[in-house]
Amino acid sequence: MKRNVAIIGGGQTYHAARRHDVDQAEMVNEAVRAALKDARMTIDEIDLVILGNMEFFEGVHLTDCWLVHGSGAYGKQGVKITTGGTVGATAVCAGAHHVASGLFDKVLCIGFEKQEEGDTGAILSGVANPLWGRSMAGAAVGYFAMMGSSYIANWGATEEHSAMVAVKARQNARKNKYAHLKLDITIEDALNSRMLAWPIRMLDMCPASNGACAMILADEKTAKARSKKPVWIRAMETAHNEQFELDWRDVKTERLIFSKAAAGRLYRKLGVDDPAKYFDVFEIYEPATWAELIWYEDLGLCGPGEGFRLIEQGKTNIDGPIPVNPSGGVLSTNCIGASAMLRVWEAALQIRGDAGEHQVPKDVRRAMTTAYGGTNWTVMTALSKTLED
């Protein structure tokens, strides 16, 4: 890239199923202020404002034209991004290269989703194609259902490392205050929620969620003057495919190669062989426990098969070697437009050691994001807490 690009600010809502005391203008504005105060700027200083969401969920379009006065970006340049649910890692990434190419010094990046005022479920069905995508009916239960089936088939996994899964993102999100599920469950009553679609149970599925993300992103100069913890992006890799119902009958062929794909690239860049001792913290989206299981490996963190064994043996925990998401994750927030962002931004936190009491009890350098959305996309983010990490 051009010129380096740091994150010097950010913000986030506390994140809910209904949000009736505002409306959409003022949840963003809420994010919006933080960000700002967090960053200790202005909205005049903000160069250019980047607008993430999944518009056609809530059945309103044009957001970044009529939340102009919620975003504070009137006047301004701007950008709308819809990229399904990698949209607030997508502004992340468009954020960070109109920095790096010296369009702008700083610029603001929003996401946010307001679920209560749409339906999700309905939208999500009628996405796909009817025969090859069929899957993906019923807000892509089936989609995850198929894939834990499989991993359970090949790997010999069982319900139960579903259910620690769900079990390890309710306890770490306990520990959020911004986080919408703070549910104090065990292995069993995972295992006890209504099932879906086998093996996928009620606590195996992320939430309906309302909330916003924002976060600042500025120049090196402007970071190094402005900032006493700027978080720097050292990397980014975007990947998309279309992913059709037969590839997942087997999870031991060639299956969801976005993310490999993206996160080899990603690791070639940085010089990465170990990416487990590499970085320090992960935050990855999500949206059912097997697939966090199916991305350990994917992700390089363990060999093929291997998944299950990582949260049996607890070292993705908050206080293992490798934590993937201390913040509790999409399993316990998922406001779509924003929940990719909230990964960057909740890595960007843990890195700065301003994650509360979430924060892993380690020293945190580095951290890997990742984002999931449509049927196989994804945005991978790599932060560090200096140019020389």
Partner chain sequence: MENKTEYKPFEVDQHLTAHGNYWAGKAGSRFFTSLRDKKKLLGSPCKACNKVFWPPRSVCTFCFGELKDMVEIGPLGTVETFTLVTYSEPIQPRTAPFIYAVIRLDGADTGMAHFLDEVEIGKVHIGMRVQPVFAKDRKGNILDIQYFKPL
Second form
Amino acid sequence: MKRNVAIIGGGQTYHAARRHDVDQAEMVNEAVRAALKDARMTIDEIDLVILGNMEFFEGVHLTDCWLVHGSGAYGKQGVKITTGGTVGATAVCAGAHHVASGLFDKVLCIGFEKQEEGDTGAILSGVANPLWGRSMAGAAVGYFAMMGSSYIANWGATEEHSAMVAVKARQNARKNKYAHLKLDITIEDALNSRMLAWPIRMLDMCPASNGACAMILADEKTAKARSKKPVWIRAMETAHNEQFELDWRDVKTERLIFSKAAAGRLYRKLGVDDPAKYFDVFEIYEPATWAELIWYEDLGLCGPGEGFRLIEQGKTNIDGPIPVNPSGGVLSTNCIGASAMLRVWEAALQIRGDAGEHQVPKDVRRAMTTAYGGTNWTVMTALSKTLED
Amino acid sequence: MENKTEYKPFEVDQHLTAHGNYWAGKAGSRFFTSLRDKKKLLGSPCKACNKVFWPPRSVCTFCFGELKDMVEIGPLGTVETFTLVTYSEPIQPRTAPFIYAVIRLDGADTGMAHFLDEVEIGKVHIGMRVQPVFAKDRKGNILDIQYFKPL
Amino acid sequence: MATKDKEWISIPMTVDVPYRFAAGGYMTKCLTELRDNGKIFAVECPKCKRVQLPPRVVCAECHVKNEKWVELPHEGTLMNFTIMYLPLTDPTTGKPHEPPFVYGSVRLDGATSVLDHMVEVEPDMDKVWVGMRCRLVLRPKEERIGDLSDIRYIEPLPGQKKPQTKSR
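Mind sharing the form predicted in complex with the partner chain? What's above is the form predicted alone.
All chains and molecules follow, beginning with the one already shown.
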């Protein structure tokens, strides 16, 4: 990168199915104030505000304009980001590019969603191609179910394996005071939860949450002067997918699909040979349990068809050798526009050692995050504790 | 295209229906319950900026200060600008013709658009003094003010 | 933080938006042939030879113009499936598909792309499997409108049995 970029602060709201006590601007404001407080900054110091959410998911267009008092963007330079489930990570990525370019020194990035207010299902149907398949669209649940059936048929995993992911996420969420689904559940609970679309059961899917996250990015000089624990953004990578192809729904595909393409490029940038050893913690975007298993494989944490062995052996547990989603992940909290930013922010908290009860019990110097959204694309971010790491 | 067959242009009509429920939050809920139950209009004062906002909000747009108090404003106000709407659209709450006016309530520093009735367009002018006419059956939304009319 | 003593106000809304989409050259041929002749037309990339359905002007991978049209057979292989227990609404008609039903991706023989559709089998794990051979069943010509719903469903080819798998 042209200039080094650091995360010098961040904050989030608590996440819940209902937030009737705040309007959208008030909810976003909670996260912005938390981030400013964390960075010991005032809004006057911010050069640029980047706000992200999914278009019309809460029934409002142009949220960057309507929430201007809550976001603090009044009179400042600003831009709105809307890129599907990746929104929050795209906002961070855009913010980091703005700082790296040398044009801005202190950038506030915000991601939010108030899912209860709008018609996510109806708006999501607009994601399907209107002429080819919208009338037959299987919704997000159908998509992840087909991924699960392909995984089971090709790799020989069972529903118990997805249940293990479901349990890990919600048990981790119990340690995260901001998480939405803090469920004390067992494998049996997951296997007995309501069937939505075989092999996806209720506890295999993420909730619909309300919440916001905000992060402050700065250049190296500002970061070193202002922050005791800056977390450095070392690499970012994005990749889009081709439409009407099987991608994640054919686990044996040999094509270089979005997830593998982006991870490969990111690893080459950083010189990563073995990501499971290189990174100390992962925060990945898993709207459904099966997606987590496929991420393990596409990120190269194990070989193809071995993802379910990792969860079986407890390797990705909070205290395992490759901790994945100690925060509880998207399976526990999905305020869509904030979800991908929460991955980056939670990874930064792990590096700072400030994650609290869900801090992984080891020295965390490097972290990797993924985002996922739209008709399959990703934004990946690699973070480190120092510029030497 | 290799194939020489002529195809007629192909168009597909669809529509998308989305339902929602917008929550008014802290400042908004106080404003609408006061309007509905007491016919009293509230604004949000920012002492630092010496401004009173209508519609009310929890954060000062200018200084980012938290606004927790509310003060009664209006009910009388002044027309800041206006227009006569002469075309109808499904999105509009009324069919044309009708007058929209931006009205600044007494005690507030910002104005808000609403209907202006019981007056001919030729008589409307910037600076005109107006009063609200409250709906009899009030539901907690902005149409609890049915319209404004000249004093 | 939400207190019980306060009343929170909400305002309901409904938005209904009409759209008119132009299919463009490639989709016009594809949808017209499906509607009028019951044929499935795809395009083949001159470089990578992948047969792409629905047809599109440019191969996303090779960035070259797709110019060769290929008529696909109506038979293919089920690549994945789900048994859907949720009433999914067809957003173009507002009508629900009544659950439970089977839904999956079929790869027509010779194609690279897949087609997601209803599978006409009992929602029974012994009656449907990945790798099942199947075929498209079209609506009668007078009912076809030039949409994927002109295909009524995918049905299994007769005379097949689910292969036995080792239980773990």
